[in-house]
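Have a look below at one chain only, the form predicted alone, in structure tokens format.
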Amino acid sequence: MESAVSKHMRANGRCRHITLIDPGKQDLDTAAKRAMSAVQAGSECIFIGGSTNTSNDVVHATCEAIKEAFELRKFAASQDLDSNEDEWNVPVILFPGGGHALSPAADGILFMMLMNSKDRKFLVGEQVIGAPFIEKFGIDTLPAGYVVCAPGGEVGRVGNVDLIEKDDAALVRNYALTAKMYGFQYLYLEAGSGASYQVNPELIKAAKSVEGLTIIVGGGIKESSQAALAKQGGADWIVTGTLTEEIEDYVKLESTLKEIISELN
């Protein structure tokens, strides 16, 4: 039977928004408040992860803080006839930097292969380290191919990636086909955190042409016009992360995310 997390995350015919929270770049209170601002803006999923050297303890504490904040808001909404408590049924999903960055408090994990890495560790090594802990925790796995496109940023460097250039749509389609044949349900096209330019919409179209995959796109998206381009390319989910870290005022963060998310509806 398909899990609630998997059902929520699979493509449903409309483009939706994910907020990425990097536990290594803010304290617990800030992480929780940013996550709440994102949900109030219309974000429908929270990813936890990013940095490669963040410990299990920090990742777990961040997941717990966000989940507890959502539960409190859900309870408050249940006591208010004008509020919708279902608004806070938003999955918190691990986007791990490696086999060490895990938490049993998460609703699920994007279980990824960095498909265009030249390092075995990112193809299967970190996954082998993490698998027994994921089994022990009993959290849902979302099998995903992870493909880094130029400019690539830090993930491209750390992951020893053979970057996909912005005009190489045929190669992206081949990666999408490979992901499908492996049985992956998701393909994540990543330009890199804080990238100077986003994934070319033509690359998204090439990936989307392979039926049966949910396409996630992130990196370099900070404005509504950029979100609109990714949507036009065929993205099922759009991820913003650096944007969330750069805006310290929670009201401004919510309004900025609302503007972006409005382009997806």
The other form holds:
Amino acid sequence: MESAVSKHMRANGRCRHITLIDPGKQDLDTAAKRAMSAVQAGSECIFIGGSTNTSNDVVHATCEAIKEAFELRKFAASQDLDSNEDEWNVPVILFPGGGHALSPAADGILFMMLMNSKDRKFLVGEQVIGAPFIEKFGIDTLPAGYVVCAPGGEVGRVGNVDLIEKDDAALVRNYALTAKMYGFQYLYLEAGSGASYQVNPELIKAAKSVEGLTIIVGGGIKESSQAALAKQGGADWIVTGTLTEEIEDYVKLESTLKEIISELN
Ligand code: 1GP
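Form predicted alone already given; the form predicted together with SN-glycerol-1-phosphate follows:
Once more the chain from above appears, this time first in line as the rest of the complex follows.
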């Protein structure tokens, strides 16, 4: 039977928003507050990951801090007739930089193959290291192809990636087909965190033309007009990360995210 997390994450015809929290980039309290602002703004999933050098302990503590904060808000909402406690049923999903950045406190993991890496480590090596831990934790696995497009940034460099150029829609479609034939359910088109330009909507369109994949798009999206472009391309989920780290005021963070998310609805 399909799990609740999988049901939530699979494409449902609406373009939704994911907030990426990098555990290495803030303390636990800040991570929880950022995640709460994001949910209040309408973000429907939290990804935990990013940096490749964060220890398991920090990843685990960040997952726990966010999950606990959501539980408290859920309880508070259940005591208030004007609030909807379901708003806080937002999955916390690991988006790991390797076989080490794992936590049993997460609701699931994007179990990825960095499909255009030239390095065995990112194609299957880190996954082999992580798999027994994931089995032990019993968390949901969301099978995903991860494809890095130009400009690619840090993940392109560290992942030793053969970047997809911004007009190579045919190649993206071939990756999407390959992902589907492997049985992956998700395809993540990544431009790199803090990218100077986002994934070309034509590439998203090419990936979306392969039926049955849930398309996640991220990297370099900071404004509602950019989110609108990704949506027009056919993205099922849009990820923003850097944006959340750059805005220190939680009220401002919530209103900025709301603006982006309103473009998607
Ligand atoms: C990175 O796609 C994500 O893996 C988010 O990118 O940090 O540029 O929002 P940004």
